[in-house]
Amino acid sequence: MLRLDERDAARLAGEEGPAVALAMRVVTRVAEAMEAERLLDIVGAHIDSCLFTGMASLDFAGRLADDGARVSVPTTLNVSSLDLLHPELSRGDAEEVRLSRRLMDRFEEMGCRPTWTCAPYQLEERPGFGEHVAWAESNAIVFANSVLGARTHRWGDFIDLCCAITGRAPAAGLHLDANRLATTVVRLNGVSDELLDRDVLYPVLGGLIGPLVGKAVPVIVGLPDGVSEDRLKALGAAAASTGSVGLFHVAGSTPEAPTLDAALGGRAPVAEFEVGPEDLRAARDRLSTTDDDRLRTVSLGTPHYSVGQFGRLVEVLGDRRIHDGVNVYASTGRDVLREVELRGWADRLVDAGVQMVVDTCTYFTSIIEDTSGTSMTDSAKWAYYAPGNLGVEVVFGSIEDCVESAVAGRVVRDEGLWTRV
């Protein structure tokens, strides 16, 4: 049974105003549904419902803002429906643009930080190990839990905002020690050293793990020690998109898994899966919907590209230019874009034909100029969502594949990488 402290009970009764009372009602109802016994303090929040998907999101944010709601913890904002720095990219109708901007304004009125990124963990300030937050957006959730060792459940639209206003979250789900232990082992076997050292392995592995484990907490064995944040980001984003993974462990890389036994908490796993080269090749192939090599679009940065990923893009592109018949989009957050500009990379990429995109995501909003031909991406998340959202045909490939294809004007992929042992 949920027990409220004196202040929570007073807020629920309306003593701190109607906005806080509404937020407390939502938080306590969710806590009761999850059979939480108490609420806990959070140190931050990340709000997912910034994309305008209909009037419900605007009405809810508007009611809270009109009643004087203010977030009580540092709160970042997920991608919106608009790129405010490049408004000319919007292909939506004028009324949708107006409502999208109104929704963004309402969140800012409540004291949220206008970050407009799906990768708040790439900001300078981010939660520390063991700190509780209320993050929404699937890739942000899985990164916070897995890579940072912070604690958040898979909070969704509206709940995240209510947690931000109250500074409280249900003590349930992935906030609790017992629910963070791995229950499933995913063991890589026979994968070449070359593939293990390539960025492209990680989104493919995540795309395989998502439907394999569902909501379970997996621990992955067989990857090199000290896997980079960008690779873990790609793995988690794919696993969260294709499944319901909110936390994964990588033995020897993630903070709660110095060893396999530590990740399992000394318990025997409920299930074990072995993943070999053929499984990975099949998982890669499932991320493509066509073999048509007539390329029209390349989309990079889902989740938003980091500074390191832009550095790799610049390195692979070199002094070449994008083919005239191909549109290339690279999405990122404003903070990362500023650093990329300071390094001189942004001008180099734009001159070569790369369109920089901020504040939003190209698999959802009406930005892509030509959806009639084949689209290519190095993101398993983009490959998973874009066909349904945009009606495009997709080919998945590595960043090297994407750049070579964009320069050549047709799909080019290194097939040998997936067959060499």
Contents of the next structure:
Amino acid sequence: MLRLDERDAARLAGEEGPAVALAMRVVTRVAEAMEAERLLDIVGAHIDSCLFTGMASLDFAGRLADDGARVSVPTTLNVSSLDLLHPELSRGDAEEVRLSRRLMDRFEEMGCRPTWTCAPYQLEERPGFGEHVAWAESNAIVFANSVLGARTHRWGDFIDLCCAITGRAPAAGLHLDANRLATTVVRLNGVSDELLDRDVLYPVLGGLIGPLVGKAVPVIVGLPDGVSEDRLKALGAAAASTGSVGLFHVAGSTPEAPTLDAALGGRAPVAEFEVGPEDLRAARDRLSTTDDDRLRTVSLGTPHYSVGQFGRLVEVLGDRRIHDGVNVYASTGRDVLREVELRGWADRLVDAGVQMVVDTCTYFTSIIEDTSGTSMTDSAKWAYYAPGNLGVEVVFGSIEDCVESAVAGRVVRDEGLWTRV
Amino acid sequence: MVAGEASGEVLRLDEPLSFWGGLDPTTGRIIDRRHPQVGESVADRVLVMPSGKGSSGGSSVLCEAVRAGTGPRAVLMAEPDEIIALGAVVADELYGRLVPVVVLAEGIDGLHTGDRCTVSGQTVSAYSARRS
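Given the form predicted alone above, I would also like to look at the protein as it appears in the form predicted together with the partner chain.
Everything in the complex follows now, all chains and molecules, and the chain you saw is the first one.
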């Protein structure tokens, strides 16, 4: 039974106006659906509802903005449907572009920061260990919980804004201690040191874990200690897209898993899975939809590339150029782009033929010039969603595979990485 | 999770579905190419599935589908999913159209595509198409 404090009850009754009342109604109805007993304070929010999915997006944000809603906690905005710095990239319907822009404006009117990134954890300010936030965007949620040790449930579109307006979230799900302990162990067995040392392992492992564990909280054993944030980001994004993972632990790497036992809270796991080289190879294969090697597009930066990932791209590309007839897109946030420009990397990449994309991403917007041939990506999330959203055929590969292919003008992959022991 | 009244023909999914990136709200069809029921329409069906999954944009897609008249009449799942419940709550707030979202304690094994199904409050009754 949900108990509201005096202020929550007053706001629900409309004492702070119709916008706050509507936001409170959504928060409390979801709290009741989750059987929460109370609401809790949040210190920040990240909003996904700013991505236009149809008139419902605009109807909801518009109703709140028209009624004078303002966010009451620092609030960042996820990707939108438009790249405002490179508007010429849009191939979308003019009316949809207008509506998408209108939606973005409404969120700015309500006091949200126009960050337009799906990787708010790459911004300067990010939530600290143990802090409660209300984040939407599945990859951001899983990163906040797993890598930062901050606390957010898997909040979806609409309630993200309602939490930001009220500063409150249901005390339920991953906000609560008891639901953060691992119940499932995923143990790597027989994976080569070479593969353990490569970025490409992590999105593949995430794509394998998603359907395997569903909504459970897994702890992964058998990875090297101190796995980097970029690798954990790729793992989480993949597990959150292919399954419903909102929190994972990596023994020896993530803050709530100094040891396997700590991640499990001293309890025995409900389920244990072993993952070997063959499972990983099969998981990698499932990320591709074609073996046609006629390459037209390479999409990088899902989730938005970090400065470190751009550094790796620059290093792998060297002084080579992208092959004629191949479009390479690299998506990121404006803050990261600024840093990449300062380092002189942006000019080098653009000169070599790479198209920078900000504010949005290439797996749901009409940016890709030629969707007819094969698209390649280093992102399991892109590989998972783009065929449905855009109708493209996709080949998943490492960043090295993607660059070699872009330079060669056809798909080239290092198959040996998946068979050597 | 969201109580209400609805009845219709069951569409049973064999695997979880992410509404965002998995369902086209302009047509009501499943577009996730890796999903076993890709191409099926959820419009005016009682959608039965193991659970939701994936994107937090699922609530927007469900709400938009309800607005556009391509949404399911009810969603029945074996496990709770707040993102789906949220989409139903907001569609009710904005458009006054309530799509009940119910978690079945006994699971979804007894429900099959083509069954007739009625949801009343939190209670679900179904009539098998095969028996009739």
